[in-house]
Each structure stands twice: as C-alpha cells, then as structure tokens.
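Quick heads-up: it's one chain on its own, the form predicted on its own, in structure tokens.
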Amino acid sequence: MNRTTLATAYMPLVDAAPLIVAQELGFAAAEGLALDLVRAPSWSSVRDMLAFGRVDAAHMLSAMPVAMAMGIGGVQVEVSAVQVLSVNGNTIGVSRALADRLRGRGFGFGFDDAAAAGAALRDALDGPLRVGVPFPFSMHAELLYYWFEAVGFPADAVEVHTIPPPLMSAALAEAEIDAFCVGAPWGSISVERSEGELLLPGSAIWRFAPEKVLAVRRDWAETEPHLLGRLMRAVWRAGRWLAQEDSATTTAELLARPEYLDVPPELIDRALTGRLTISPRGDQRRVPGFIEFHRGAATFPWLSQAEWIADRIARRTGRDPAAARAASRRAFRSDLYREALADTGAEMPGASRKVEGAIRERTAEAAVGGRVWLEADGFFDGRVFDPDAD
C-alpha cells in the first residue's frame, strides 16, 4: 500500500508516545499512513512549525491552542485540538536546597497533599519563588497559578521562568530556578542527577487535567477531512494500546531511543507505571493515573476544559472571560473527534462540556449508544468550574 506521509511535530517527552507508537507499532501503516515525526527544541517551535505549515499535525500543549484562540502569542493562525493525547504526566519538583529548607521545617514529601505541600512552601519563602514552565500557556503554567492562588502565595513572591523540558534540571542546577513544573522524565531527570527533589505530580492539583493534545491547522482539517480521520484513527488505537497493563516496557524500550527521547528506559517507566522516585535518597511514592493515554475518555477534547484554561488566562491577563470561554470553544473540536472516531468504539460521552471537577470517584455518565466511566477530576481544594455559570 502507498502511505501518505504526514509530518508531526514533537517534543521528547513521554506523552508523546501515542504519536511514537503510532509510527513504530504500525498504527499509523494500518491507516495507509507514515508520520515523519520531527523532534523540536522548544514548544515555540513546535507552534511556528504547525502554524506555518513546516508539519501537518504536532504533539501540543492543551492551553497553546486556546491561547493562540484568545489572540495571544503574535501567531494569528487557527489551531484545533482535535484529540486529547494526554492526561496529567507533570511534576512539581524543587532545588536540593529548598527540599532541605522544607524537609528542616517539619515537611513529609508526603507527595500527595497539595495543600500542604503549598502551604510548606508558601511559609519556607526567604524571597521571590522562581518557577520553571515550559511555556507561559500551558497546564504547568496553570496548575501553579491556580495552587499558588488557592493556597494563599502573595502575588510578588513567584517568579515565573520559561524553560524548555529538557534543559529544566540543568536551570535548577545552576540556580536559575528554585522549583519547576515539567512533563515525564525530566522531573525524574533531576532527581538522577541530585540536583532536585520532586514535590507533587501535577494530578494532586487537578486529578484530571488534560495535557498534551494532537493540534492540526483549522484550514488543513478543513482541505484534509479524510487524512485527519485516519490520523486521529491511528493515534486513538495507539492509546488504547499504551493503556494495556502490559505495554510500559515495551513502551519505554521505545521512547528511550536516540531519536526520541535518549534517556534510560527506566525513567520512563517510572512515568508509565506511576512508581516514582522522588529523591537522590531514593525515597519512593506510588501515584496510580500519573499518566493516562486512554482510560476515562481521556483523549476526548471537552469544551469545558477549553473554557476552564480560557477562563484562567484572561482573568490572569486582564482579558474578558466570558469572550476568552467563546473563543476557546473554536479551538477544541469535540465535534471532529465524534466524527472521526465513531466507527472504532471509542467511548463518546453524551455531551461535550461538563462542570469540571465534580467528579469526586470514577462515575458512570450517559454516552453515545450506552455509557461511559469518567475518572476522578477534582480539583484539591473542592471547587468547582462550571462553564454555564457567570
């Protein structure tokens, strides 16, 4: 059979593996399809590169989409998160200076209580917090907004600095930074290194948070409506594939090559599997959902959390929420993803926007042709987003 070969942009970190596996476990053959998976520096070269059609498609921050919706970032190019290609996946680490700092004032790294841990934090200040992301509009970014907020940091004590993933150990090292939140591995990165200490996964802020998306341009979905299908086909079974429990392994033997992500395949197990190792002591913690390809529509794109991230951008840059939520609403396309996918059995729950962080166990929620269980997705400190509400 012929391919077509579609040129997908990447960044070398673990939830990118849907988009590996699709190519290397022949997903992506099945749909008469080869990607040409193009490795970036920087997740701004990630949306140069989509945005002015060096690739097709690309691994992409959730929020790039909905910021590039809102007007923000000088890149005036419609960008549509068709399909979520990751949940939850990031860490909140800090230098093994602050970690001493914390751990001399009675701190457990109990790794699963963010209030505390913010709390911890917030009192073990000496000065300005200065925070890695790996791109001002991202989850990371968010999430620490949002804990930083709900914990009571006052507003000049962060300073928040962007750093591309694979160079975050190496800025904590050199005490550019204090404290990070990245994707898998290079939190697990640091702490090989000894040069930091993992705090929090970024799920005990938001249990359900989505994080990486596959992002193609509003025009080529529109102009290629047959090759986005058979994309989205391949890269929805390779998640289903990663789901399986015995598929990390293989997995991680996979991503850890020198043209993926060129780090021990152990690393990237810890991810797969959720048994991190949180210190250069070896301290271990179990966190179940550290990463999540498939389980509880997982990969469906909910308008509500394109609103969630809207609504948390504007209010952070002075912008109007209401005309941010509308507009994020162009940037995920639940409706493409029913399309799409309709004939492989993926789960399509009955509507396309939810109150986000309700759910407080895994529920059964009415879907197309039955049902469909939904995961956990609260919030630590018990609120609640509805996008219906003013």
The other form holds:
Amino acid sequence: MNRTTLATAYMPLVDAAPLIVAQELGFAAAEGLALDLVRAPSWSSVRDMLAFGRVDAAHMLSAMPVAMAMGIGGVQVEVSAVQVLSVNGNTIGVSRALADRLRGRGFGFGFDDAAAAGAALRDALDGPLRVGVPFPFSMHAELLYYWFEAVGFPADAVEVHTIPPPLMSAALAEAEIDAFCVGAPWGSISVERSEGELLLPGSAIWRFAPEKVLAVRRDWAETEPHLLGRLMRAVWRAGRWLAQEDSATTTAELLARPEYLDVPPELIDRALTGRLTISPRGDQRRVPGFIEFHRGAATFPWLSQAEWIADRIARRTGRDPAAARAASRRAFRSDLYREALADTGAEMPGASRKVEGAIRERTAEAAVGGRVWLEADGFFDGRVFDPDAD
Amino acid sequence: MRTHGNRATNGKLKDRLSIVVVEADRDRAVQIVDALDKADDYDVFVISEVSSLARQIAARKPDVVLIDVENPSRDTLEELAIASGPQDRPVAMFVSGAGGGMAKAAVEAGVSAYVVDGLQPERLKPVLDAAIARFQLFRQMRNELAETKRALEERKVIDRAKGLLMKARGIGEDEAYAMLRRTAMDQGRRVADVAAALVTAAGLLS
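Please could you give me the other form, the form predicted together with its partner chain, since above is the form predicted on its own?
Expanding to the full complex; the earlier chain stays at the top.
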C-alpha cells in the first residue's frame, strides 16, 4: 500500500509513547500512514516546527495550545489540540538535602497525600523554595502553583524556574533548585543518579490531569481532514494498546532505543507500570493510574480541561480569566475528536465540558450510544472547577 | 566599533540595539559577535552559562536575544514572554507577518530570535540577516564534519570486512574488496552496508 508520510515532532519522554507505538507497531501503517518522527531539543522547538510547517503534527504540553490561543509567546499561528495523548505521568522530587530535612522532621514519604507533603514542605522552608519545571506553560507549572496556593505557601516563598528535563537532576545536585516537577523518566533518573528523591506523583494533586496533546495547525486540520482522521485513529489505537497490562515491557524496550529516549528500559517500565522507586535507598511506591493513555476516556479533549488551564494561567499572569477561557475553547477540539473517532469504538461523552474535579470515584455516565466510564478526577483539596461559574 | 573586551562594561546607548547571544562555545560566540559587528554597531553581550538563564537575560534588558535552535535551554527564554514587573517589556519569539517568513528562515538556519515587545521589524532585519548567514555556515560545517566522520567510520568497517574475508578465504586484499563490491552490486546495496552486515554476522558467529 502506498503510505503517506507525516512529519511529527516529539520530545523524548515516556508520554510520546502513543506516537512511537503508532509508528513502530503498525497502527499508522494500518491507516496508510508513515510517521516521520522528529525528535526535538526543546518544547519551543516543537512549537516552531509545527507553526512554520516543518512538521504537520506534534506531541505537545497540554498548556501550550492554550497559552498560544491566549497570545502568549509571540508565535501567533493557531494550533488545535485534537486529542489528549496522556493523562498524569509527572513526578515531584526534592534534593537529597531537602529530603533529609523532611525526614528529620518526621515526614514519612507516603507518596499519596499532597496536603501532608505540602504542609511538611512549607514547614521545612528556610528560604524561598526553588522549583524546576520543563516549560513555563505546562501542567507541571500549573499543578505546582495550585498545590502551593492550596497548601498556603506565602506568595514569595516559591520561585519556579524553567529547566530542560535532561538537566533537571544536575540542577538539583548543584543546588540550583531544591525541587522539581518533571515528566517520566526524568524523576526516576534523578533517583537513579542519587541526586534526588521523589515526593509525589502529579496525580496526587489532580487525579486526572491532561498532560500531553496531539497538536496540529488549525488551518491544516481544515485542509486535511482525512489525513488528520487517519492520524488520530492510529494514535488512538496505539493508546488503547498501551493501556493493556502486558504492553509495558515491549513499550519500555521500544522507547529505550537510542533513536527515541536513549535511557535504560527499566526506568521507562517504572512509569508504565506505576511501580516507582522513590529514593536511592530503593524505597518503592505503587501508583495506580500513574500515567493513562486510554482508560476513562483519557484521550477526549474536554473543553473544561482547556478552560481550567486558561483560567489558572490568566489569574497568575494578570489576564482576564473569562477572555482566556473563551480563547482556550478554540484550542481544544472535541468536535474534531468526535468526527474522527466516531466509528472506532472510542467512548464519546454526552457533553464536551464537565465540572472538573467532581468525580470522586470511577463512574458510568451517559454517553453517545451508551455509557462512558470516567475515572476519579478530584483535586487534592476537594475544590471543583465549574466552567460555567463566574 | 569597539573591541570585545569592553563590551560587557560599556554602558548601553539609547538608540543602539542591545543584543544578547546565548552560546556556550567560545569560538562560535566570537564568530557571531564578529558577524553582528559587520552588520552595524550594536551592544552585544554573550552568555555562555545557562544556569539561571532567564534571570541573566532579564537583568540585561536586551532588545534581541539570539540562541541556537538546538539549545535545550531555549525553553527557559519562554519565561520572558510574561513581563516580571510593571517596568519590564515582555520578550517573545520573533515572528514577522502572517507566515513568519524571516523567523522561518532563521529557524531553518539554526538560530532563533527573541525580541522585546514593540521593536520594529526593520531594525531587526540586519541583525537577523547577519545571524542567519553565520548560523548557515555553522550548519554547513557541522554537516561536513558529520560527513567526514561517517566516511571514516565506513572506511574502518570496510577494512574489517576485508580482513575477515582475507582470513576466511585465504585471499588477498584486492580480491576481498572486489568480492565486497560484487556482492554490493548484485544486491543493489552500498559496499559499506554489505561490509557492516558481514562484520555483524562474523561477530555473532564467533
């Protein structure tokens, strides 16, 4: 069969798996596509490659299309998040010195209680807490700001710095930062290098946080709807395969290859199975749903998710939240998702917005053609985000 | 025109563009500064240490920041898209016009430009032209270097394959090379690929 080649940019992270698996295990080929996967040196570079047409699709931080829709960053090409690639998957880690200080004050590193960890961190401060994130507009940054605010950190007690994930562990070792929030496998790598200890999974702050999205140019989506549909189906099927328990080993080996992540497969496996080693002494923690590629309609781009991100960025950067939320609704494309995946068996929620944080446990909701199982999506402090409020 | 030595200490003149170049490699940094000097009279400051990059840049209040597209620390610059104080003007990735023609050419050459809010594109053009020309040269040099390295590697593999054939078949070097070439022609492959396959197979069998 004659295959159409589609240049697709990605960052070497575990959550690029749906794209890599789509290409390597034949899901792309089944749709008559060959993904030309372009590994990028930075998120800005992913954005530029997409905006300037070097690639037609990209693995992107969920907050990037939202920030772009809000006019932040200079690049004014309209980008559409057509599908969520992954939910959760980040870890928050601290330096060995800070971990010792926390332990000395009796903190137990339970790894599931963001309120307790936040309070322990707040009480152990002896200066501003310097935290590294990979990009200023990212779920990493928003989770941290949300957490610090809810735990009651004084406004000047935290400095958030942007540091590329591969340099995060070294920044911790050189005491340039005290803590980080980073995607897999970079948290585990800091543990492996004995430079950091893990404090919390991102999911301890928000149980169901949209992490990466499949992004395309808005005008490309309009001119190439069929090509986009084929890409989305291939990637969605790759995500469904990734959600099977016995896919983890194969995926870890595949992603570990030098041309992709180029890190030991064992470290990738930790993220895929949710079995994390949190300290250089070998302490283990089990995190169900550490990273989701499929379950709970994980790939559905909820407009309310985009609105939560927009609302948070607007409030902390002094912009109008209502205008930001309206702009963000143009960036997340549940309409295209419904169109492209209609005949695949993908679960289609009845509505495209929901109150974020309101699902306390796995629930069946009414959906197009039946019902859809949604996973718990609570925030650690019990608050909810109602996109129709205000 | 001033020499490099006093760049860092000279006060900034009001109408002269101030440019920050982020480049860890000293030789490359010097070449970029020289290229900019030829274009016009600018205040150029080089940052070679990427720790606290955003703060280092913010402290200089530059009009333009130039950074290698391949530099992973580029993402740090995105912090500057939000002004940190009421007196500060945000610095954002430069895109001109709807298609971003000039920015596209720059990114393709391997350099990205961040520009302070409100700077007129015509003031930026000579800066970008000079930077683009210089980065295109860097890219060309890098490609040539990679090509030389690859050719060397292939020579080594071919030599090893020749050695294996000579030993296994008791033939001379010319004959061994002729065999490799013939096989490559028959299979429509490159001599280097046939040699690599032979070396791999020999490794597995030994």
